[in-house]
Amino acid sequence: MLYLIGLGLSKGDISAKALEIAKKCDVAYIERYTGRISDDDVNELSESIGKKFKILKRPSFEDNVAELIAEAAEKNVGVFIEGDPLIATTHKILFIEAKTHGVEIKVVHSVSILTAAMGESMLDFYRFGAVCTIADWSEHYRPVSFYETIERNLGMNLHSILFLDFDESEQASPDLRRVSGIFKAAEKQYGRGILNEEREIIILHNVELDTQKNLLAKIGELDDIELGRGPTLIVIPAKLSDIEKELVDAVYRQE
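Just the structure of that chain by itself now, the form predicted on its own.
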């Protein structure tokens, strides 16, 4: 049996159902590369379920899916995942592989950053379009195709959620000065005014942690905003409805 167990956005989100199932597992893995699970979190969870975790990082996870499936055919194997287990494509592939090989699988859902971001933004959830990621640039990898997704969404009057790459080793997303530079490069390449300096965006940092920060800012102000460590995402609103405008004003524009 393979269990995909959602941990929510913090270690305190794990449900009683998830803990009960975890205690039945013969082997427990915890996936560390798509989230912000700290060593302390791992140790506390290990004490809660009475088992030590085997740590999965990207190479070991993606290269050893077949071994995980084979193990789950013989034992109860739990894979613990921050957020909701079936948001990331990687975890869906594991689900498909289990089904393909006749391995029984059970998913324990939890809060995801996607739904939390929609709520924290104060925007209507049914008005969000396609999600995209802003990759952290390297010398030879500088994608700006996210611009096209934003443009399509705005063309349909839909809001956009932009995930920023998260560096697990640094426990941080790219700082906003770096994001500002990527926005400028994308705007220079496409030149359609989508990411002009006057456009207002919503910045969500460390959602559901004590250090959470929600900000409304113009793109031209990003160079001056310091957030610190932790995951960050950006929401680019389309034209606000009356109720959305009222909520955004109440949350972000109060003096």
The other form holds:
There are 2 protein chains.
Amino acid sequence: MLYLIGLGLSKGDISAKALEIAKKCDVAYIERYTGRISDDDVNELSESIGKKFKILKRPSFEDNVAELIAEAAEKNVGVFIEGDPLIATTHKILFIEAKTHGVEIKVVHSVSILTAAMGESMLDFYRFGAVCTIADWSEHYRPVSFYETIERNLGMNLHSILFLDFDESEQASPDLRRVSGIFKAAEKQYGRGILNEEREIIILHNVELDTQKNLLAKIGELDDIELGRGPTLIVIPAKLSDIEKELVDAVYRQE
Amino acid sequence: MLYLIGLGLSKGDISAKALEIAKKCDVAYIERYTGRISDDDVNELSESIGKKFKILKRPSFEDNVAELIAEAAEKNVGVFIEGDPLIATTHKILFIEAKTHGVEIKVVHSVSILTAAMGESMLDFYRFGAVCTIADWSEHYRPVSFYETIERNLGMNLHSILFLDFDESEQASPDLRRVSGIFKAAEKQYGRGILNEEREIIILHNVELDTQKNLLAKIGELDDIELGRGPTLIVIPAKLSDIEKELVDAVYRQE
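Starting from the form predicted on its own above, please write out the structure of the form predicted in complex with a further copy of the same chain.
Following is the full complex, with the preceding chain placed first.
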């Protein structure tokens, strides 16, 4: 049996069910990606479930699929994954190999950044359009297609969640100065004024960690905000409803 | 201090952090809505945190806001809520009263049906449009506007999540025969062929419970499927990508 077990967004998010199943597993793997679960956290978790973790790395995860399924045909194998485990395609493809070999997979869901962010933003759950990601730019890879998703959502008066890429070696999302530069470049390319300097956006940094910061800022102010390490995401609100406005004012505006 | 603590989708979903905070609370309230957390579960949880729960009912929740905040100005008050606690506006409005009275609110996130369902459907996280709900029909209330959301999503080749209303006294979502009737009526009103009998949809029932059922079925087959008690939701897929098709085949189609 293969268990895909969500770790949520911070050390304490692990569920009672996850701990119980982990104790029954013969082997435990862990995949960390956004650095929300530190080395100390892993050691602590390892002690509480009474076994050592083998580390899986995201880029090589797909190379390990056949091996994991073969192992799970013989033993109870637990794979611990940050967030809610079936969000990334990387983890879902285990089901294809599992089906071929008649291996059962059970999923233990956990806290996901998507709904945590929707909630923390204070915006209405029913008013979010498709999510998008800003991949970090390199010399030859400068994607700006996220602009189209935001534009399409705004055209329907829907909010957008914009995930920022996470650099595993830096343990951080691109800083907001960099994001501001990407916004300007996308605006220059599309020129529809959607990411103009006056637009207010919500910035959610290190959600569920002690270092969590929730901010409301104009795009023109991004250059002056320092966040530090950890994952960041941005919410681009459509026109706020009355109750959303009241909530955003209560939570995000200082007197 | 007011703690809003997510209970997730089933008894075992409560997190280590939630249990720790619950033990420190002077008073504990619980709001159950979808029947995922049974009376026995509440008693068990009550024992493990060493205090009795006071029950809050959704319809009267908003009447209790001022009282809850006044109490949280004096004591540590925990409010346990199914799913991820900041999804319903009902719970978010606590922030408005809290701000007025200078009371701090802390949130402990938990498993949400939204991302659990996105994952269980095996469809791509980035390809979901806005969610919608079918409110159960009564003689004078027969809303079909969910059809417009689904149509808009399909028009952009995006998947739709369709929540079904939950009847607290019946402890169930409307059965699929009823849903089929609502689909037919909406199709009759809009007539754009979106909910035609041949369309394949994904049905997710009792996600994270032992009685979970995930099904792929044509709309024309809904009349013949019995699910029983508990919450149900429906995913209306847009055109599947190659990897989605492979995943749906692996998970949903029997040989």
